[in-house]
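Form predicted on its own, single chain, as structure tokens, below.
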Amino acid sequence: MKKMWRLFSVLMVATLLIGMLAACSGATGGSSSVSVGIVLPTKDEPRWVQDEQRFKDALADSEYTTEILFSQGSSAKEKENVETLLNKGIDVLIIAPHDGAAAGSAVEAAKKEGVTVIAYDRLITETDAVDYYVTFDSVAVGAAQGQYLIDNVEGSNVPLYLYAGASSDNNAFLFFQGAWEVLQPKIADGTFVIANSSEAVALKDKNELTRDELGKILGQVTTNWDPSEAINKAQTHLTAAGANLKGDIAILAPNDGTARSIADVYGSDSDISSYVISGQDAEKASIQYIIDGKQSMTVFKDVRTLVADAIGMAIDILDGKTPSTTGSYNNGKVDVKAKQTNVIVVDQENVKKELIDSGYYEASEFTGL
């Protein structure tokens, strides 16, 4: 009898220990849950790696936790990333979609779990599952690129080579729209001659283009945000161009990665006397190109400000407050409340002031300043 009682006692103690361990395990799991899940499109572009670090810095002193995952240019991976974060108990999802339309199913899964969704930098389209949008003014980015080309060419009949981002990215349409609305009057009056898009030539007398019309042009001049594809397109266009489409030219390049690739191609052609080329994102490599005179400008989108806006909005939500917004964007399904961040044009004249003196980069990272 004593032996049975002793065995019963041992079993009771073991059961209690197991219960305590399970409780401890549950507490540990709770403390390691994630408050804010962040999904970025790829690690292959410096811009997004830079954003990753800014997000980490922004939440370093916060009581809230975050996890950042990359989709590596795959909508399937993006959805998997969202599901991973949902399983970790996130309350807020910040997502820069690889493909604005394809991301709809991922964010709809988040909304079903009661998670607040913030589209970051790129709008998620054709769904009502987006609560907020934090963005730079993408139309203004394109307008700044177009205006820079206008302000820095001379004469008339200047060959204009057009390039755009990926057709799967809503921002690529907005960038091109902004540039087109500024450039089109100068195309119509003969300042510029479109050199590499028959669709753009067919629409040269129309200032406001429909989404379908923009899509037709993008279909011919997209780089898919890929520097290698930009090189191939630039080489193809140069091969097809006659002497009348060379000499002093202007190039609308959508971002810094493609701008450097395109500039290298055009710069190596002896029939190109000079070129003015746009860019955006203020990537380190392009800042050096600007200093060296190989890229004309970049549109500086201060990621510090955009990240601060996104994290500030997330913390407001976690604290039970309503985030402040400055406007809205229609995503094809609903008007999404948005907070916009201003952009700055950077070229040789102000590169030191805007990027070095502001503390964004260190002077030691460049030569020839």
Ligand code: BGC
Contents of the next structure:
Amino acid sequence: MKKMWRLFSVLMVATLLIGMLAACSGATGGSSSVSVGIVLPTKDEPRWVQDEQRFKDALADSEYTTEILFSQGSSAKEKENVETLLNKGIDVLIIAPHDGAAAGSAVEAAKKEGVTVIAYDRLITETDAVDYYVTFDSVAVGAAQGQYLIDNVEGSNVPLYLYAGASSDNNAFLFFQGAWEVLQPKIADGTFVIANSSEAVALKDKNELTRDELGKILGQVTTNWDPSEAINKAQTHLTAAGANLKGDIAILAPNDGTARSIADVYGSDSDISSYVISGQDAEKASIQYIIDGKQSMTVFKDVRTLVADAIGMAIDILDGKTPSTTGSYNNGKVDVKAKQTNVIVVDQENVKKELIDSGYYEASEFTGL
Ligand code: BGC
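Can you swap the form predicted on its own for the form predicted together with beta-D-glucopyranose?
Zooming out: every chain and molecule, the one shown earlier first.
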């Protein structure tokens, strides 16, 4: 009986010890502690999968622990991701929001924990809980798209089909604004006729649109960054178009994913003799479309630079230094200090130089180069 009792006591002490150890590692975060948390909007678009890869490449030899989570197009999932990272003890959060305004509550939770917040590529709006913003020059992206259409059409009364990104993404406004400011004088002088937006027609004499005015046009021509929605809209627009809105046309497509979908729709209509179509992101599939003559251009945003800027900022913050910035963006509530990167227009002429010779992609990833 005495023996049994001793065995029982030993077992009790062992169980207690194991319990205490487990609680300890939970409280300190143990090996799961992370210094920089990265949250990206969705894995469904190659653009963001590429950002993940570029982050991994850049962080391969880093002494800092990082973790990347995807929000899959859901603000609720995004908030959950931020909370997961906060529980892992992050000091810096790098976040590309799914919805710029809805992300406010996630970053406010991070700020409450003393975390420094860096908005990545997309601005987080209507909150003071964002410290820095790393971005491409998004107005310049739109201007480059619009200018390409202008430079590559001939004659006058060229039907112009307008498409835009999601209204929940501040960038969609900046891209459209940049494009509109160069296209509008060419609409006013009769080079283009707007084919698919009564709101844009109503504003055709105005060059600088307010956010509300831009919002009205976006409301009609948004793709929501969704290739399927882009296809549906393009089909509807083509069905409604009379013969005077076919022939040789121009299409403002906001990014590569939607450009390929829209190009497929217009390209399969026998009454469309030719089209010029814009894009952005230099996605591999669109580079192949450009080589094949199915997409006219893309705006190359070198994600390596954006990643390097975001990580550089994070490391400065972890080292107690103030990151360097080049300007600021107003997010509706505060001016957010920003670092901005330039973009490059790519078409058949320079695709090899900019994307292959520069080491961004391998020639073997494409056919017919
Ligand atoms: C990004 C683009 C991207 C789009 C859709 C924008 O905020 O700047 O590169 O194509 O979102 O994901």
